[in-house]
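The chain below stands alone and is given as structure tokens, in the form predicted alone.
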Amino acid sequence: MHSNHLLLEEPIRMATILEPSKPNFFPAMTKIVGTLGPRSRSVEVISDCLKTGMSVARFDFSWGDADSHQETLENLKTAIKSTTKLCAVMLDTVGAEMQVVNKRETSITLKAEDKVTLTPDQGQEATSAVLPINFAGLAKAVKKGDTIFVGQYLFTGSETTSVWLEVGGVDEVKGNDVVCVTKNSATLAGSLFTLHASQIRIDLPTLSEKDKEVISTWGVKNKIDFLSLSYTRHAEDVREARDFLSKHGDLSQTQIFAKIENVEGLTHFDEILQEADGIILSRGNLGIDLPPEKVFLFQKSAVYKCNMAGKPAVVTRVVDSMTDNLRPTRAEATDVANAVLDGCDAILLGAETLRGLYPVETISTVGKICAEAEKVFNQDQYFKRTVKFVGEPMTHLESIASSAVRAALKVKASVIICFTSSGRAARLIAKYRPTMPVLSVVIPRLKTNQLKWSFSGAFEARQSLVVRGLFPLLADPRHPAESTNATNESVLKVALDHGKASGVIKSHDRVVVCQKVGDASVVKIIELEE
């Protein structure tokens, strides 16, 4: 995976493009978040998703009930055991999402220049003339000329399956109803239509009462690793969510990923990044809140800020067409590669795996594109830029992490092994984007709440599964994370055996090891024998 890395600034020989890609134990350094749903909930399909590269399973509570999601999760657990592939669990909240209520789930055809009324009266039936919605304050929030988008799950941008509406004049706002003019002809099909008012503040809570109920029941029961906080608009949204999680037992360890979906979240991005554990660039809604020519600028700027902060950046909506097709468009394939070259940690697949016809093929295709892009990722430039941004004097951990990566690059190590209890040291190493995998050996710690004893470590291991280049394994708690003797090799045995068994480490390879020895942190280089 790390060999023959090219720089994009160097000329790439055309002949190398035609060379077949070499298979790796790790499909790609970039992680893939797959949304599990109707087309991807059987043990067989989930197992194939794990084998082809999915490392985080997302459960989207915008649709389906807790029972159906629980059944899917139990299938995931079975698939994890049979494939021996670790997978984290992400709960995605509904948040401040406006929806069209289509109780009969019938298709609705809208014609250009016709009028349609948006009403909070959910007792009415959804038709081409009336669309009941779940928000009573829309009439007060919009004005003449405002744009509203409606589409299945999310506005797709396709003019045949999504519509955009223009709010009429003052006389067209009748009580809580809003009369709009349909600007294109389209047919809305399915059970869930999302409604998005462009660049308009919607007075709905970021963490709804339904979200709180789901988190405190389903989330607590399943000890979720990540909370995807939809429609994050301010840092205070993240703080409130963290406060809520802290009141629910083990969820105090759950990481919060802020989804940036509108201009308000973009405006407060820096403060949100400071509070959140990671960022999801939700380009579906954001792509219609921003002018099309501005979307790439936000992506590049946001990913850069996440990289420098050492926090995971997740990019969404990259291969929409694979929901119905076996191959992505040329533009989509390029989009995936550019997200990797920008520095993103993970690609999030939504409809493509939730209800798409080819969930496994989609994960496989995206993984292959990521792997190819990683080969030409300009690591040298990235490393220098990151070191410069961090500045001097570096913190102790930052210095050790950057030194470990520099040493691994210089000696062309096949892997970096990091022993950690919290996972922080391994994430810092991954922040410098080494070209080789980072094996994070998480050493469980025994802890107590004065009522019972338990081991920590499982959360820390799974939460590494969204970080680019970081591959965790949970060690036997009898192996100490710290060693009192720098020559004590027994602490390496778990990681080296795992690396050899998986084919990542071979005879005569060099391995860089980062571990604590007493009160000091040590970076050492090992050359393996036969």
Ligand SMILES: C=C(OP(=O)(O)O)C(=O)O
The other form holds:
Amino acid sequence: MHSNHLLLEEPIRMATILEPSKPNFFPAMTKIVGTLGPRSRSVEVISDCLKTGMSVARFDFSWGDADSHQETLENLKTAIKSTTKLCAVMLDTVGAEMQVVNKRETSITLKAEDKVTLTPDQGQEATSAVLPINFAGLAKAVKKGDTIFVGQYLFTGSETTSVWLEVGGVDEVKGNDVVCVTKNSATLAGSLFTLHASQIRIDLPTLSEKDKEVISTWGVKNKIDFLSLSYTRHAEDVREARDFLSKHGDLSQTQIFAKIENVEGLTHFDEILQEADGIILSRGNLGIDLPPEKVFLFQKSAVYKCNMAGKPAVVTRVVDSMTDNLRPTRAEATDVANAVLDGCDAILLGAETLRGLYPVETISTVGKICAEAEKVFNQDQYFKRTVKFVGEPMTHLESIASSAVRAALKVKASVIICFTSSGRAARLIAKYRPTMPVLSVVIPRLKTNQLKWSFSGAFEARQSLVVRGLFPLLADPRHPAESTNATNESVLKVALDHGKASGVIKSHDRVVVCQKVGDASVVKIIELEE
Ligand SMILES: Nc1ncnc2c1ncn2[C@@H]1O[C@H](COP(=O)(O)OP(=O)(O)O)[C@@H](O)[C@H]1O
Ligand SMILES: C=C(OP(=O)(O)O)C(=O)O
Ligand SMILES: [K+]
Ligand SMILES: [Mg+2]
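Coords for the form predicted in complex with this ligand, given the form predicted alone:
Next comes the full complex, and the chain you just saw is listed first.
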């Protein structure tokens, strides 16, 4: 992989573009989050998704009930066991999402220039003249000329099932109803339609009552690794969610990924990033809230800020057209590569895996594009920029982490092995974007919550599955966290054996190891014999 590293900033021979890539033991360093749903819930399909490279499964509670999501999760567990591929679980909230209430799930045809009334009266039937919605405050939030978008859940933008509406005049806002003019003809079809009013403050809580209920039941039961906090608009939203999680046992360890889905979230990005464990650039919704010509600017600056903060950045909605097609458009294929070059950690697939015809092929295609882009990622420039940003004096751990990456590059190591308990050291290494994989060896710690003793480590290992370049390995709890030379050596041997078995480490390879010896953090370079 790193042996045939090209630099885009240098003239490359065009013919080298066509050279087939060497197969890797893993599909890509960039991670893939797959939304599981009707097309991706059998053990067979999920197993194939895992084998192809999905490392986080997203359960989106905007649709479906807890029982069906539970069934899918049980299938995921079976698939994890049989494939021996690790996968983290992400619960995605409904949040401040406006939805059309269409109980009978009939399809509704709307014609351009016709009028349609949005009403909070959920007792009414959805027809081409009236669309009942789940939010009473719309009439107060919008004004004449505002734009409202209605699309199928996980709308791709290219289907014919979404409409743009324009809010009519003052006289057209009647009580809580909003009369709009339809701007294009379309047939709304699908099980759920979501509504998006452009650049408007929607006075709905970020954690809805349903979200709280789902987190405290489904979330607790399944010890979710990540909470994907839809429509995060302020840092306070993250603090409230954190506070809620902390009252639910194991969920105090759940990481919160703030989803930036509208201009309000974008405006408060810096403070949200400080509070959150990671960011999801929710380009589906944000992409219709922002003028199209501004979307890339948000992406580039948000990913940069996440990188400098050492927090994972997840980009959504990359290959919508693969929902119904085996090949992405050239624009989409280029977009995936650009997200990797921008520095993202993971790609989140929505409709493609949830209801698409080719969930496995999509993961495979996206993984291959990511791997190609990683080969030309300008690591040198990135590394220097990051060191400069951090400034001096660095914390000891940051200095150790960046030195490990530098040493690994200089000696052309095939992997970096990092011992960690909290996951902090491994994340810091990943922050410097080494070109080689990082095996993060998570050493369990014995902990107590006053009621019982248990081992830490499982959350920490799974949570690294969203970080670019990190490949976790959960050490046997019999290896105590208090490192002595003897335990360090025996754990290192396990990690090396694992690396050799999976093909990432070969004889005579150099390996950089980051570990504590006594009280001192050290970076050592070892050269393997046979
Ligand atoms: N059990 C362990 N054995 C050896 N070294 C460790 C262990 N846990 C962490 N380290 C090393 O200690 C330093 C601090 O890492 P960090 O991930 O912050 O550890 P912790 O989670 O224990 O605070 C790093 O150099 C890391 O590689
Ligand atoms: C992933 C997104 O959100 P949702 O949870 O609605 O799919 C998005 O808007 O890109
Ligand atoms: K959602
Ligand atoms: Mg969204």
